[in-house]
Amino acid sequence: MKTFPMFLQMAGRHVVIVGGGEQAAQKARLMLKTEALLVLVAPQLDAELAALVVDGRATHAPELTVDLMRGAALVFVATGCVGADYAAHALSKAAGALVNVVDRPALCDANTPSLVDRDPVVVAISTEGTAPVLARQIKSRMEVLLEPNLGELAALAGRLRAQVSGQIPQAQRRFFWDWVFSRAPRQAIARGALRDAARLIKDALARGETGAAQGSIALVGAGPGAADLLTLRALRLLQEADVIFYDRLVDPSILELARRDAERVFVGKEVGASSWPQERINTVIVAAAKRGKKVVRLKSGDPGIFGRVAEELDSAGAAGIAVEIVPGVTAASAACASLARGLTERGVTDRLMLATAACKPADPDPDWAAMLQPGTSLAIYMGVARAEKIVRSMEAAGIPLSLEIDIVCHASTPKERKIHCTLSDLPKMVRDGAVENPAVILVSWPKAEFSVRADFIAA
């Protein structure tokens, strides 16, 4: 290493920023995250810097002197003038201060890293000036890994550290803190529930618990296929999971984002097969959580939309297992995004219906007449195998078969295919093999078509 990473104590110290323009303002914004006192040195300050002085966040000195820089934690030079930069650098060295001259690496004692700020948790990333774009890419990945309010949990732990030391034997403290930062308290923080996290920790202390393994289940939406449509929370849970139970439609690239040592268990149902009935899935995910595992039940799309989430919630609840639901991008949203349009259109289709054609065997057919009316967009999931029956039922319900529909297969993936036709053409499209699962059938009945339905009913 040419440079050595170190965190400087800033509380009660001053930082000198030489310059009055945008570059100086950028450094000021960075230093305002610390407890340092800012000294702005320039004949004139831009509006943003001047406002800091007015608000008491900084002081202003028109001219740079050696005395200003003595004892400074850092000096930033950002004048934009070659001569002025060199002069300020020379004065900084004479004062014995660490100096950073913007855009002049040869004059820098200290480099500004890319920061991931979860105060008091701070991650600094540096490439020693060789690859700033790479540093930004690493920063982006770290931003995903660390939930936005993680610092609140770290601060809470700091406030409770003395109490933990007094109540938990030294040999058990590591296990206790591992529980705090890996399991229920951290999961509460990820939901934005600081009070819940504090209560969990304090209750554990009151009971004398030292962090024995406690399992959990997360019902996570994998989205329609594309890995970059995962939510940040879904990605974090995948990277924390001990075991992942995944469906048939979960793209392999999403599983690659999980921890390398996480166990992966396929629990999908192939068409016409039932090797993994729902009752068996319920049993295995609960059993894994009871063994203290962090379980992710990974479902394609959104787990709350035709994902049988209620059954898994009931099983976990009966076993006393904590459950978290993480929404995902549902296939209908991805399909419309691929079509470059919305699911609804103001003044044309102002009602949205999501329906599944895969009902329980004993259930009656969906009431298409109630679902699809003028002014409605209808997204039909799992309807390919029942396409002919759906069209016959809609015709019997008085829905005009001239309505235009879009069918999107494998939405958001490289295998994506889009078909535009009318309702009457749907069965033939399926018979000819133009449509393949997984597919979403999107039917829109604009308000302008109301007269068609009215004439049918009158007849």
Contents of the next structure:
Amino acid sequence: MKTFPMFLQMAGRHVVIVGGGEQAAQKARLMLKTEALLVLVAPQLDAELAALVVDGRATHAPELTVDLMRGAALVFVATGCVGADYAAHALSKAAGALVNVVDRPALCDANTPSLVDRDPVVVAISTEGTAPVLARQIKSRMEVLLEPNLGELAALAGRLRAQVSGQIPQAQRRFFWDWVFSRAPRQAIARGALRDAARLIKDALARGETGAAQGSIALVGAGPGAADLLTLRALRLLQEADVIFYDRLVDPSILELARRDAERVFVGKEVGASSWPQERINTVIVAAAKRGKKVVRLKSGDPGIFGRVAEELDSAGAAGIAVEIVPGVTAASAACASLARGLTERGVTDRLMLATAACKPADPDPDWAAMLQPGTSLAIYMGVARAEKIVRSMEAAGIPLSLEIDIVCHASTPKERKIHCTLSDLPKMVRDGAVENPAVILVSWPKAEFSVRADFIAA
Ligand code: SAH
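Hand over the structure of the form predicted in complex with S-adenosyl-L-homocysteine (SAH); the form predicted alone is what we had up.
Full complex below, order starting with the chain above.
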């Protein structure tokens, strides 16, 4: 290492910024994150810097002197003029200050790192100037990994530190903090619920729990396929999971994003096989959480849309295990995005129906006439195998088979296919093998065509 990272104490110290333009303002913005007192040195300050002086956030000195810099935590030089930069650098050295001259690496004692700021949690990244693009990439990854309000949890932990030390024996403290920063309190913070996090921690302390073996379950939406349609929260949970139970429709590229040593268990139903009935899935995910594992139950699209979450929620609830649901991009949304149109259109389709053609075996067939009326956009999930039946019952219900439909197969993935036809053509498209599973069938019945149905019924 040519440079060594240190975190400088800034409270009550002063930082001198030499220069009155944009570059100086950039350094001022950075230093305003700290509790340092800013001294702005320039004959003239731009409007932003002048406002800092007016607001009492900084003081202004028109000329640089050695005295101004004595005892400064840092001196930044950004005059925009070579001669002035060198002169200010020489004066700073004479004052014994740590100096950074913007864009002149040879004159820098210290460099400002790339920051991921979750104050009081701060990640500083440096490549010693060798690879700024890499530094930016690392920063982007850290920004994803650390929830926006993670600092609030750290600050809360700081406030509770003494109480935890007083109450939990040293040997178990690490387990307790591990629980705080990776389980329910951390999940509460990820939802933005600081108060819930505080309550969870205080309740655990009151009950004398050390958090050694508490598992959790997250029902996570994997989206329609494309890995970059995953939410940031889903990505974070995947990276924290000890074990991941995933479905057949979850794209392998998404599992790649999990921790290398996380256990991955396929619990999908291969076509024709039923090795993983729902009750068995419920049992294994609860059993893993009971063993203290962080369980991610990864489901395609949005877990709450035809994803049988109720059964998994009930089993986890009955076992007293904390469950979190992470929404995802549902297939119908992805399909419409691929068609470059909206799921609804003002004045044309102002009602949206998401329906499955695969109901419980004992249930009556879907009532298409009740769902599909003028002004409706209907997305049918799991409809391909039942296409013929759907169209026949729509016909019997008086729905015009001349309605135009879109079928989107493998939406958002490299295998994506789009078919545009009429309702009457749907069974033939399926018979001819044009439609591949998984596919969403989108039926639109525009408002303006209300008369079509009336004519049809009259005929
Ligand atoms: N929870 C999922 C739906 C699960 S049901 C979601 O919100 O998307 C499974 C059905 O979803 C499939 O039969 C198909 O109709 C649809 N589906 C899932 N992924 C799809 C994709 N990439 N393209 C088209 N349809 C998809």
